[in-house]
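Next up is one chain by itself, shown in structure tokens, the form predicted alone.
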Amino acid sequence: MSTGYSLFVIFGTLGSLLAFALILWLNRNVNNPGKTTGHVYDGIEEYDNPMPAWWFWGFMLSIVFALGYLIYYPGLGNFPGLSGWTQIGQLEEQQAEAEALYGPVFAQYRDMPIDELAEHQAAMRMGRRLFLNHCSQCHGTAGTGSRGYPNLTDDHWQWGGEAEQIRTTISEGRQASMPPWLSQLREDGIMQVTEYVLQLAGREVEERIANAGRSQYEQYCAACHGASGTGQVALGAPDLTDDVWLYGGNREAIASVIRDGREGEMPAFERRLGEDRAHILSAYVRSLTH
């Protein structure tokens, strides 16, 4: 944090403090003891005493015992403590030791092939874990997926269904780039791709618009998706040709990514999940399919 910001937590910390010992301090004597006060409530006076002692020396010593953890473990803006304690340090310690603890299991499926270790019961009851645990977020509990997030049930893999393709996915992660082609399109090219998208899905479509967003999608969309729209693979870029649209399917949606782009990321695993971990999730993720 910022070296204001700091001085404000230090100084706003160590100040209540201060501020509680004072009013402790300045109350633990009275002025009529053993009198009343005047404050009578439903029959019950209120008499001038001064708190029990044990409690006014337990509140102080807490106040101290505050002091004393602030001092050695990072409390005060910037001040690290005297421990040398940080919240990361001790993730990574109980990383390690859970690492030693269960990384044998994970490890004695390394050898196994993907495909092998997908009918593997007790390594996929392991890797639908790990799936709950780091994929059911985006791709839901049941792989089925949602809007912008592939359903991992089906045969339609944009970066490729194989063992080893599913597995450089989730270890290297992803990176998709629609570009926007509105200011080379205009609106009214929009329209016409789109109708031209539409027809090589089988939809039905006015010809006349469809046949002139054809031109059009063979200078700015065959270079990713091919000629004929079938997609590439080695691209990322999606089949045009069946019924499966990521972002939807209807007119206005095809439209919308065609205009504004589309940016989509698969985020990279295997340094959160380790080498084994992967392994045996792309086995489950395989065996959601197959």
Second form
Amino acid sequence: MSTGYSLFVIFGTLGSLLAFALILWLNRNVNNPGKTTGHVYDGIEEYDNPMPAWWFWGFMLSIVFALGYLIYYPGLGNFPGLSGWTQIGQLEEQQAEAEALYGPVFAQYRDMPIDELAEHQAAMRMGRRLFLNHCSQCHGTAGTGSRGYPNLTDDHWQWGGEAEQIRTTISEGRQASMPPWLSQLREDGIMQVTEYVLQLAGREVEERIANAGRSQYEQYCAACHGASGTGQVALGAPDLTDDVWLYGGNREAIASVIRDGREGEMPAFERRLGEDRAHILSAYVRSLTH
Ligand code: HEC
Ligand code: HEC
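Next block, the form predicted together with heme C (HEC), ref. the form predicted alone:
Next comes the full complex, this chain leading.
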């Protein structure tokens, strides 16, 4: 918080407390005790009595309590409070408690190789729960994915399907980078190279247009997607010859990827979940295909 804003909060808070106390104090006595105020409503009159003492002192005590609270806990702008309590600190403490309780449940599988673990039923029930909590919002509850989010149950892997490759994907995340080509290729070039990509995928195409796209493919695309279009795991460049499309397989969807580029990102999970959970999740993802 900036110093100015911090001061605003401090003065605002203390000022209001002071104002409350002042109003209470100034109203503790009344002008005509025992008489009515003169207000009449439907024959009901109001006595001009002071606030009951217990109420007055109750209010005063709560103001004193508020002051004590604001000194002990953080509340006054940037002043951290004398206790040293923070939300993050409390969260970390609770997480440490939970880790001490549940950590060993996950740690028991630490030394089991991923592919062996993928056959272990109890561990895979755990893997399924972890997957539902941390992965299903993007990859779907069954892991079948959707547009832009890969299907994890088929045997097509952008970043590699071996146990260790999957483990790396989950632990460290992946950042794909497919550049946009509109400025180099223009609409005409995009159309031609799209036709060539469709030909690579074994679709019926207009030969003449696909042939025109071929030289562009060799010049601009082969470095990542490979001369024959089968992709490159190290770059996450997908295989263009199969019938699996991350962003859709019709002509317009493919042209749109080539025109505008794509930067699919798989987040890194090891720091968030710890090694043991990442290990179990890797086995779970393996179990989805095998
Ligand atoms: C915020 C969305 C999001 C979440 C949450 C997420 N992923 Fe992903 N994941 C992606 C995207 C997007 C990709 C594709 C990245 C790309 O375009 O290359 C991906 C890719 C992958 C891949 C690589 C697929 C391949 O073909 O190589 C695996 C494996 C994977 N995710 C597993 C997981 C697991 C396990 C979890 C849970 C711990 C998870 N993901 C959580 C978005 C997500
Ligand atoms: C720098 C490497 C690189 C170059 C060069 C490159 N691509 Fe890509 N391409 C990728 C990556 C990485 C992805 C995956 C993007 C993602 O996951 O978000 C991709 C995705 C695609 C897709 C979508 C595939 C799907 O499954 O939906 C198509 C189509 C494609 N590229 C075609 C081309 C064409 C045509 C060219 C040349 C004009 C080209 N790429 C050049 C890296 C590259």
